[in-house]
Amino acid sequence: MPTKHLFDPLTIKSVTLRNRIGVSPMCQYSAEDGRLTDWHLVHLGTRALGGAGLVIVEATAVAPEGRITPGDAGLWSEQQIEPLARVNRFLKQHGTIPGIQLAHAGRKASAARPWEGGAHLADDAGGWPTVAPSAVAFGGDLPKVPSALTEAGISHVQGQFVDAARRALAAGCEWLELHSAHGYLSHEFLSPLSNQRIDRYGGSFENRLRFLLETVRVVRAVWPDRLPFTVRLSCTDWVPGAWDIDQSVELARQLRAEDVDLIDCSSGGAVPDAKIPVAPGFQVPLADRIRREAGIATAAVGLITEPLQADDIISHNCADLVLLGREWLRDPIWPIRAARVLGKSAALSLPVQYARAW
């Protein structure tokens, strides 16, 4: 088979990305009652003009109590559809596939925005009660003890994911990601650090998978087969004896059997004191291993900043897609610059308003 490169198209189901460069979901904490604003239109729209093949809108809460902060995006209301649709129309107009990440923050919800300190908000200071698999606090600046979800509560949350997926489809999203990483609710069920249940949602490996697998099934039933359906995992907690890459590989196999198309491979976030070996591309081996051993497409993330670095990830079959995060904040036209470095300028069709500058 011919070697693939960063600027080759990627087709999953009926959707084709113009290249293998995506915008990772990055919370802007700038929504108004869950509704996207002009900030999101300009922020995300600029990345489409800059050449992104995929833009995944930030972690979007399926319920008000599932927000990380009061400024989070949401899809718990019909009133939140049109502001998202407005952004998606602009992305499509400029050649970018619009995606969304649906999320519930679990015990890490009810926090202040990062520039306001990021700590848990008291209930009488704009905060709200939190829920989780077990009544175990995250710790550090997030000391609230959550209420353990009952089985009826679990079913209710899963229904909220279904309703949010329907709204995402109505808003024109063409790529859906379920957030099961970074210590938020779905990841909290996976990790024994946060899941201390003794019912059918806790204890054994199979039981700890149950919440995510059930959620995937009910959301899959309303999300069209023709559109990509993906899951973000924290592939390891970076804590001995906790959630790890071996378990993630087996989970990825089971997700593939549930018609999940791609695993977005991140890590960490389960506890505040994990020792994470942060370095350029440090999470790429996680995507590589899941791709090889689980037989499913993967996205690589984490301190990917240089064009040659990103192209090597694709050409060495370590991942099918590269999602950049903070590098987009530093350089909103990163693909244009990368195309020049890699000798692939012809692969990008620049907006006519920009083309004369290159």
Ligand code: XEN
Given for the second form:
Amino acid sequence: MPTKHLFDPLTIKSVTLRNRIGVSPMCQYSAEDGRLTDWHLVHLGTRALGGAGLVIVEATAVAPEGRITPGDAGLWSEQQIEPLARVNRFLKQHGTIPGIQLAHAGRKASAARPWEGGAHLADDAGGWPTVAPSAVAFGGDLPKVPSALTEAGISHVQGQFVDAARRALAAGCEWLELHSAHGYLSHEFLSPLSNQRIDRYGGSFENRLRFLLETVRVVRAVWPDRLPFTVRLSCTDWVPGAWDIDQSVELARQLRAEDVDLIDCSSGGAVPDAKIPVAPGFQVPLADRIRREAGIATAAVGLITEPLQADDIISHNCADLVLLGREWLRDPIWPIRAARVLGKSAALSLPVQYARAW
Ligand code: FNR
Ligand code: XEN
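Since the one above is the form predicted alone, can you give the form predicted together with the named molecule too?
Below is the entire complex, every chain and molecule, led by the chain shown above.
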């Protein structure tokens, strides 16, 4: 197998990314009743012009109570389809595959926007009651005690994921990611720190996987086989005895058997006081292990900022795709600059309007 590089295309199912550089999902807290706005069109559109192979639209709530903040994107209503379709059309016109992350924030929902402090909002101050696997609060600035979902409540939420996936397809999304990371609802089921249930959704490893595996199965059934279907995991809670990389490898094997195409490998977020060894590329070994041991494609994310660093991740087979988050906020044309550093400018398709500048 020839060595792959950052500017080589990546084909998954019927979709080909023009390079292996994606925009990691990043909440903008700038939606109106869940509808994307001009902010999203300009913010995400600019990254498409800057050369992104893939844009994953931010955590998009499948239900109003699944929003982190009142400004989150949503797909719980038909009115939210067209504003997303508008963004997707622009991304596609400029060579970028439009993806989306479907999410439910569980016990971390009902918070203020970060620039308004980020703490839980009381129900009489713009907040709402939250749900989770167990009636255990996250803590710190998010002290609200959620209601434990009943089995009927679990099925209802899974149905909301299915309906949102149908709407994402109607809006032209070609890459679907289920958010099962960062201490939100699906991760709350996986981690024993937040899942204290004694029914078939809690306790044993097998039971803690049930919510995600069932959700994947029902969503996969409505998401076309030809389109990539992916899951973001927090591959470790960074807390001894909690959710860890060994469990993530086994979960990834089971997700692969459900026709999941790629695992997006993040970490943390289950509890406020975890000791996370933050450093450049610190989550890459997680993507590498899952890729090798579960035999599934992976995305690496987290403090990836340098072109050579990103190219090494691909060429050393640690991951199939690199996602950048904050670096895109500093540099909306990161791929154009990276291509110059790596001597790959010929691999770019610059907008004709910009081409003479390069
Ligand atoms: C994020 N992140 C994030 N993750 C996710 O899965 N869904 C989301 O909607 C968001 N939202 C979000 C907003 C903002 C402002 C930031 C900075 C981050 C996490 C993000 O996708 C990424 O995993 C991390 O930022 C780590 O990558 P970088 O920033 O080190 O490249
Ligand atoms: C554990 C890292 C979490 C980073 N963030 C993730 C978000 C939004 C806030 C920031 C998410 O996953 N929606």
